[in-house]
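Given next, in structure tokens, is a single chain: the form predicted on its own.
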Amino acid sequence: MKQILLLGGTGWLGQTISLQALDRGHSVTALARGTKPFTPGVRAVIADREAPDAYEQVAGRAWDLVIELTDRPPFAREAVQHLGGSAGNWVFISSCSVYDLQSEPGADETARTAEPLPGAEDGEDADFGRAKSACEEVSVRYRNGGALVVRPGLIGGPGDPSGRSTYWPLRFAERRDPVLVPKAPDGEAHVQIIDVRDLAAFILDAGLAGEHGYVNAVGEAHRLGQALEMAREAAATVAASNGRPAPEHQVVGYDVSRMAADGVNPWAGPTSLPLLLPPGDGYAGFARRSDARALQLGLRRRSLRQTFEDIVRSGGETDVDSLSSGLTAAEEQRLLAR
């Protein structure tokens, strides 16, 4: 049993992390402000970050691993200094915002980061790549190397608060009629999710292994049709799955040029085309990320057609009007009559 501490821990990835570990037998302690609920076994230690004696409970015990999350500089500064000295092993939680550019498909590790915020800068409310950035110095810094830093790219799965994810599934699981879908040039448009479960395994193995460095944990890239379709097999296979015909839906395709004029946005958000990236070449690389070190380390990935019935599953009935991302029904009806 190894003593695993997380550094936030109440989100959806902490989360998950938390109940993985626990499930391998280990021991799991989270230290947060206690605004939302701690995972079920877990040691809740509810103190605040910006609190001269927030690492009080925690300090001076040897913490086989101690993962990371936050994205506010001075967090993840005075938390290596309190505890990266007792600690096996340190991963930090980053992002694939932390690229200085978006726009080269396949870039790996060495690629060039973001500017870190400057030291003075507490990062709240700042350029969220600039901020991670930041954080990833002062880890690796004080930690002398021994580090394992990690980019995840777009994280889906089953209960993705932002809704980017679930969307299309979930939509396609809906009996309405038709389904509209952007009709992006052949080409620009990709999607690259890695399942919030796969990259919890893969940070408690690489961190519990004492990998060091930087690694792109990334899903298997794949084109935004491609991705569509999946969406909409995965729907069919849970339908028949349940005894129940698959919905048989006619597809329109909306010309993406027309979205500025339309109030539409891409990516996330209310009234948006999820996972459909701004148009130009600015992108080419987001969704299209070398996941070679990744699984060099050992990710293991379930297809994204996995992941969309295992978000059908657990969607049930959810409408996706109450997603946080995505065309409401009314929206949709919309644009379709235009």
Ligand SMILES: NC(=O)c1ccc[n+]([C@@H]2O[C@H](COP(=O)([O-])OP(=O)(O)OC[C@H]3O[C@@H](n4cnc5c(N)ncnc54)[C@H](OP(=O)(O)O)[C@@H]3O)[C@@H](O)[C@H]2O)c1
Given for the second form:
Amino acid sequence: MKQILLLGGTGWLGQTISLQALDRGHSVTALARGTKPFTPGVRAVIADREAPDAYEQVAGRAWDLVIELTDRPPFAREAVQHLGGSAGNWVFISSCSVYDLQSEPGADETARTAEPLPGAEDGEDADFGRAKSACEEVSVRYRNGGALVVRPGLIGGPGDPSGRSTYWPLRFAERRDPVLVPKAPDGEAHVQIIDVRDLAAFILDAGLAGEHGYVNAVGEAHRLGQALEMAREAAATVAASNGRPAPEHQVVGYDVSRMAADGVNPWAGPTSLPLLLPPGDGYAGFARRSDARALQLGLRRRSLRQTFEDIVRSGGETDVDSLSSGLTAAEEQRLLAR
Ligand SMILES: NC(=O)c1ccc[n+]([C@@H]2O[C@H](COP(=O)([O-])OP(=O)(O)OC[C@H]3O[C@@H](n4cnc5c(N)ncnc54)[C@H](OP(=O)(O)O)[C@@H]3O)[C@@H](O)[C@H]2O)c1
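Having seen the form predicted on its own, could you now give me the structure of the form predicted in complex with this ligand?
Whole complex next, starting from this chain.
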């Protein structure tokens, strides 16, 4: 049994890691303010990382593995200063947003990263990539290189709080017709979704094995059109397995050049076509990052189709109007009526 400390641990990924670590028989401690529930079975340490004594309850213990989930450089620095010397292994959960350019398909971990925010200070939301870059820098430096920096791409799966990975399968699971989908030139739009459960397993496997360095943790790359087709098939498969007729949808292609005029957003959030990238060359390599190192380190991935089926199975009755991303029924109707 290993002693695992999560700095964070009450968010979606943190909870998934906690559940898997407990299932494997490890002892799991999570440090957070407690704004969301801790996973049952986890030792909860309630602390605000803004406070000078934030790490007092977890310092001085020989953690086998520390998993740091923050995007705030001062938190990353103070945690590694307080705990980094005695921890066996250290994993920092970063993001593919650290990369300076998103235009080169197949780029690996040696691609240039954004300038870290100076002095490991906090930034604005728009500085997310630079903040993660600063967190990476302090984590690796204070550990003298003895850290694994995991850079997830888009994380998806059942319960995705962002709604980006859940909108399309749940929309196809609804019996409302027709379904509005982006009509995008097929070569341009890709998606690369890593299932949260596969990511959690990889973090535990590679972290406990003491792997070091940088690794993209991304899903298999698919064209957006293929992914939407998989979402439609997943909804049909789950309906059939529940003894119901498959929803037979008419699909209407939406001309994405109208998005700005129609007030429709790409990628995520309210009134959006989730997973669709903004137009332009700058994103030609987005969702097409190299997964070679992760696979070499043992990342195992279920298919995107499987992820979509599980989303429908676990949330088939979910009204897409309640998701954080996508079009509401009324918005879709408005666009279809044009
Ligand atoms: N979603 C994606 O597609 C994606 C892609 C790439 C990378 N990532 C990265 O993946 C990770 C996702 O983590 P997650 O799903 O577990 O969710 P999260 O929302 O990032 O979790 C943040 C954790 O930090 C804790 N926290 C926040 N402020 C705190 C404070 N002042 N003091 C103590 N604890 C504090 C939160 O709990 P309390 O609020 O209770 O304190 C929570 O447990 C993040 O590192 C994210 O940047 C996500």
